[in-house]
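Form predicted on its own, single chain, as structure tokens, below.
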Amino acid sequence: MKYLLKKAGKMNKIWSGRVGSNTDNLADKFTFSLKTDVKLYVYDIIGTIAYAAGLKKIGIISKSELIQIIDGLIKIKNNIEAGRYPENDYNYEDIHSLIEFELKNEIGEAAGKIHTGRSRNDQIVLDEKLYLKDAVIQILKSLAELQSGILEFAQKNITVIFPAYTHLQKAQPVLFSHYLLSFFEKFSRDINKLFNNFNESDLMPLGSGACTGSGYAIDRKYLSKLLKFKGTACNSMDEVSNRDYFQDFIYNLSCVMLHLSRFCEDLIIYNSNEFSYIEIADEFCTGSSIMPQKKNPDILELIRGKSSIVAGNLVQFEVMQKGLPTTYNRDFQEDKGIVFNAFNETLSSVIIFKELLKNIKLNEDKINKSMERGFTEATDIADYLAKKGETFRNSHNITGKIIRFCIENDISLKDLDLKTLKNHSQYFDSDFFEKISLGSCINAKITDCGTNSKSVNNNLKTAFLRMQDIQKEIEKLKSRVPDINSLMEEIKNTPD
């Protein structure tokens, strides 16, 4: 195939001393990123206004320059924000040049002077972990937000009996606020995980130049405090080279992803017409186009199906890393597309996920007329005869053979009499219907982690309890994102 090549315009590269001559059209094309890492303008902006006031700290750059470097700065953002650049200018490249470059244009050569000593290697990281942190708290604050809805349905079915199953086979009775509490808890650990990854990552990078530190004495607690960092990375190779923030926060999303998309399966099953234990409000579902019929629970399927696209993006970013040498190199360019879309699809189903959840009734007819059939107390039958004196295996025997002649005879466990019951075991007593009735043998459960009716409202009031105390973090980590009024103020209050 042919190609015609056209050159671009007047170079305007912020590395064009070293490269004599134009990039070609298609190379400015291809390695353009603009379009994808602009999302980062307000991290890069925040990054650059605290790095000035460093350079300013060690007498790079005048206290007037300071100014005009911020008073550019902002005017930059406002400009961003209007739509006010081109976003095919390929002379940009990227969000960290468009910055410098439209600094020049509003305040002339003072701009100059703003990456001494940086690297776009530690500039790009710093940006990332400013992103990292905001993204994290609003992915918590919106599964908290979730496990607040999944305590608030359990507490309104407390009582609601519900069938347990294993191999997608009723096993035993449970409480449905039981089933919903698994679910809380699968999400908690999702939260911790994202807690971590918030604390893990916040280091700030800045001193780390393009691999080798930097040859200005740069104060780094000074600039950790601007950026309100807990500390500073220690080894400038690493910290140029490091996207373990990123991945550690996909698998998170990852993880959260597979947990809805269980939590979906299964409320697409018992939405089934087979079984009707739940219906999701008409709001929340679609059509066929040509079934009249039809009611489909797309948005939990959509969720079930972008589950995969997030378990894809952590095995895309986990590929673009394995071959690389140490430090810098340009794959990196790729990380934010690949981030920004696990967050996006994570983000969307779970503000959709917790919504549909408030708009899910329960459907206890069926429930109990399900409950009727499945034999699901015969765990309880053999832990009855234990308890009496017989072995397990022995009553878990006895058992089998109990359904089996009520599955050949067509009829349920109430329906024997003590006397049939007798012919399989003479442990068997007048106490026995009501031992194996479905209260039971939900309260027979004991242990403190099982579906009895103590153990379930001292774990959802302790629930409640966790989700205070997380909401609670959650606000803390709100302080330890900069912003640019808080920055200014820091800056401000900084002695001359």
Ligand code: ARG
Second form
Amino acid sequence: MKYLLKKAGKMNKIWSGRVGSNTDNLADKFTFSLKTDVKLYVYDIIGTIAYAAGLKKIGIISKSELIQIIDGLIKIKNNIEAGRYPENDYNYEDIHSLIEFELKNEIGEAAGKIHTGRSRNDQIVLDEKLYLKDAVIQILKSLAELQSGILEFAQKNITVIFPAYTHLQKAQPVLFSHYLLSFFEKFSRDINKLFNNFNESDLMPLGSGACTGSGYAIDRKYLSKLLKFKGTACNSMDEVSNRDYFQDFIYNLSCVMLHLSRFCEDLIIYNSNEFSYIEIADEFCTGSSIMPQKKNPDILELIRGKSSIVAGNLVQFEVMQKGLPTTYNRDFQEDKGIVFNAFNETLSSVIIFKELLKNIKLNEDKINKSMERGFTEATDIADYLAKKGETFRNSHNITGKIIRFCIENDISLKDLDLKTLKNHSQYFDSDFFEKISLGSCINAKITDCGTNSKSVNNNLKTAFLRMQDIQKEIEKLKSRVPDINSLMEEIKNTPD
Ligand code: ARG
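With the form predicted on its own already on screen, would you show the form predicted together with this ligand?
Time for the whole complex; same chain goes first.
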């Protein structure tokens, strides 16, 4: 790599005319962001190739210069991918400077033209928006797999009845599949938000320049087409100070993590010795260094822990922007570390959670036992009386007394006889025991959002179909992300 041939020591910054090259080493080190923003190299290179084609279109660079620039940029891309770049050289302020300097080393003076009418302020927005497209697609893919996993788990256990909780107290019987579908809904909303995130951000920033626009007649529609944006951003001042695409992204990631965290918390409880509703395969558990008997659900706990980190990232991102004066400020440089972290934590959490879910077995014996003395049928007893003619308030009261009677006498509902029941209300009849069987309680929740088997079956079917659509939508998004090959093809097809 040519940079290796450069003299050791200071070199001129891209902005050295005014400030001079003698910035303090501490200043160089402090302002240096290459370690983080090198992750954007491919987007910076794609953006720069497209921009060079744009400059060629308006006659600022010649055809042969364009070819040289593209060749040079591809070489730089290969070098970075092979790890041949000065990752610790503070002279290279950021990824944009690195690429411009390296291009000069590769092709000489023509490199000096690529920044005509462009600023790092609009360049970074472009890089970030291109990164975002890839990142959203990756998260969407992982979420789609998680959703399919949830649906398969629900399908496999479609008839299992277990207790629904409120206040972490047993509430009512519910189909386990209905419970699982509740998380499917939460993640579906996250998926929708991520699609929106992609669409809302899909406006091309170049031409904004430093803040007031470009002094060159850049064909923005052409650049937009080359880079596969759906349109162009319309206000230069807004665009160089716009970080809403990332703000929304971190918010969306934090929602995913929040939902995962709540799911994890449930599973940690259900996995506890006291509940033992589920068993997590050994492959997804850890042990204790001192207590030989322990099998701990650390992965679930870590996801719960990481959700706080991503929620913190959201706050970091908001606070970073709060009170910034209009347009670009260097504070923005801090945005990347925050977003990359939120993305990595969320992606790895979704991926491992999806695997862990496949490795959970329901312990139906324990669940059934827990249902026996849970009095989760109480609402159905009250409904039974109310449907026979009692007011619901009276029914509630009568049922409460019956439950107290059972607890005081250490018996369960099925130990009651009709005579005792009739002492509480004349409305009790021989159909009572059938009406409060767990299956009847499930099917008595007749609303289409409720746990009755018919609705759950329908909702599950619809959910499977929805996932097929989502997969197709994700595929469509892929065609809206530029890559070097598609870009080169587009450039080749541009008339001279
Ligand atoms: N690396 C910077 C960032 O991430 C972009 C450079 C803009 N620098 C500047 N001095 N205007 O925001």
